[in-house]
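Just the one chain here, laid out as structure tokens, in the form predicted on its own.
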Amino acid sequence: MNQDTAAALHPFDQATRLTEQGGRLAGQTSPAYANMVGPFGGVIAATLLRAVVQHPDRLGEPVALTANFAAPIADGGFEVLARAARTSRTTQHWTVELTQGGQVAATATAITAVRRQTWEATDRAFPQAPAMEGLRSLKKLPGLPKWVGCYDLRLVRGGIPPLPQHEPPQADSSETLLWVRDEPPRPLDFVSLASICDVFFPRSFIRRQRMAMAGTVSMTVYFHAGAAALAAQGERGLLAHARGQRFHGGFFDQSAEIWSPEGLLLATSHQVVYFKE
């Protein structure tokens, strides 16, 4: 790919590009998916994923993902490693490493697989929510993340004051529902799907009604729908839900559900992370 076409690229994929070099993946971070500290975690989750999805030897599409963060990555190039850890006749199961400086900062698992026409069924309730045209959004607010920027977010309930001046009230619960879609509009695809479950800010945000440093640990994923259904989503906004479990010791667990329109569960996925007081 020549510097033109890279160029030409969505935000997105020029930020989670990776280029062949000797036998390992190049990857460079990305100002636009700027955090509190490092990159936008969904992103570098994605870009482990896209490793896989690259790769001339994936067999089938992705059925879960598990992002570690185990450092903070500094702003600059990083290589990526993914290996075909197991391949049986319709699943693969991958391992990913994502170095910095000759440390490693990520690692993932992946898992890939050939699906079969099946019996199917949804036990949880789509989320009733007004339509996202009607909904302000989050991207011109002062005092967010750079990465805010990067999607079209359209808060339903649960959200937080912006840089608040003093401390409000616990909320009752740590519930987001929100409509999210890529800024500028995107295609859906398994990479941008996987970061966009984690576009939530973390739940102790909500809960407490206040910032304060958090940053999450593990995440996964689970894909629930092939590709010809993330193709017919096109660049229409998700709806989006989030909850958190437990607060304590310094963690917590955040579930969260990502929904098509029309009610169609696109993927879940469930994280720890770490938050101070």
The other form holds:
Number of protein chains: 2
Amino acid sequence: MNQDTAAALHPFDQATRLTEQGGRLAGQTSPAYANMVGPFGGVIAATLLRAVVQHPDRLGEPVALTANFAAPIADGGFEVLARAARTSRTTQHWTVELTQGGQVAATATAITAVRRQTWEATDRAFPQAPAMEGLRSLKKLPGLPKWVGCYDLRLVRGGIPPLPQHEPPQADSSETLLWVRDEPPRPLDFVSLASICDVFFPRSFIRRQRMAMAGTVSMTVYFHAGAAALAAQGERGLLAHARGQRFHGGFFDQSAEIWSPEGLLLATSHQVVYFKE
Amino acid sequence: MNQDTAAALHPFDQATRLTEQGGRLAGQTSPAYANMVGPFGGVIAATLLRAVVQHPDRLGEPVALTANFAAPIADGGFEVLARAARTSRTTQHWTVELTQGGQVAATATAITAVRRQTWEATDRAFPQAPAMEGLRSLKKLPGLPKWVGCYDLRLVRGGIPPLPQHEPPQADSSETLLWVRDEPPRPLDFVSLASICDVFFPRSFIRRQRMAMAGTVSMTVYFHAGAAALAAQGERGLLAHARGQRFHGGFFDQSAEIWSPEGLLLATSHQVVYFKE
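Same protein, the form predicted in complex with another copy of the chain this time rather than the form predicted on its own?
First the chain shown before, then all remaining chains and molecules of the complex.
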């Protein structure tokens, strides 16, 4: 890919781009997806998944991804190595490592599989929400980390002042419901969906209604849709729902669901987050 | 450890025992924890965590574990290799691999950390349940996999006939609430808690009220208590709550919580499971 082609890429594809250099994959942090410190974790998780998805030996489609954030990632270049640890007839297990300056900064495991058509059901309830179009976007608000501008985020509930939200804040709740799509719009795929699973502000901010240091330590994504269902989603907004379950000893967890506007559960996602008071 | 000492171990500690052999750790499947095919997955996840916990370089206590079941594990010996991928002042990231006959059969990542005392809260609701003592145990029932006899499992709801359960079956529900402790009783620790996160029968059995092939592909455990809180739990029963969220294309997910009898949320756990119709 030459410079002109790279410049024509969507910012998300630029941020998660990996190019082969001597058997390893080379990546580069993107200023557009900068967080308070280092890059937005979602884009790193997505980059680790991209290393699997674009691997020539890859079998089937992503079913699960666990990304572990082992150290702060500095602005600049990094390397990614993805390895098929075991391949069966229909399923493949991957281990992935991101290194920077020769040190491991992130690890991941992923599972890809050839899906079969089976009986299906959704037991989680699709949340009620007003249409995305009627809600205020966070994208033009000042004072937020850079990466927030790479998404069109619209809060139904569970924000933190002065962010606009449709419903009044609830006391002692760590729940957030919001609409989200890439900004500028981009057709959904596994890699962008993985990143979207990390767009929630830390549950500690919401629960306590104040900001303090927090950072994801490990996140898991289970994909519940195939490539065709993601392609059918196109560039439309997704309904994203998250809550914390326990905050204790400097860590809390978050469980989340990502829904299509018609109520198709595209992904469930979980993470454990380090926080300070 | 000589033969006599090994024989005096609790069956769970025998099943998850790892002995050093030339820089690698050697383990052995246990007939007591046999599943339909191969060993009970919980005991394998626990063994992968034990490789981290007993590592001489280990820092702090387990915060997160993701175990991936890459291939069937045959009865007999296996090797485990745990490696600290990155260590900071308070947090450590681990990668673990289980091999059998030179091939990878399971992988894991784990995070350990020195926990600090912080503000705490539990947002997940503690489920109502009758006392464990008044419920019927599954442990003497015929026809169940061997590992079930290594736990005292008592169903409040969400079983499958002819298993005894306290509440009548609910149509189209994938929820299970049960009491569980090791059998014979054993003081709780991180390793046994990891295994307990996998004691639920597959959600597809419960949702459809019939059995068919199913196997966990990946499971994640977030630990929400330190060693002291687990020690305080002792040998008492734990209240375990699980449900599926989406069943699609040959896979479904499960989210679960493990509670102390007083309502302390000890662990939250998630898994993705392969199923056939």
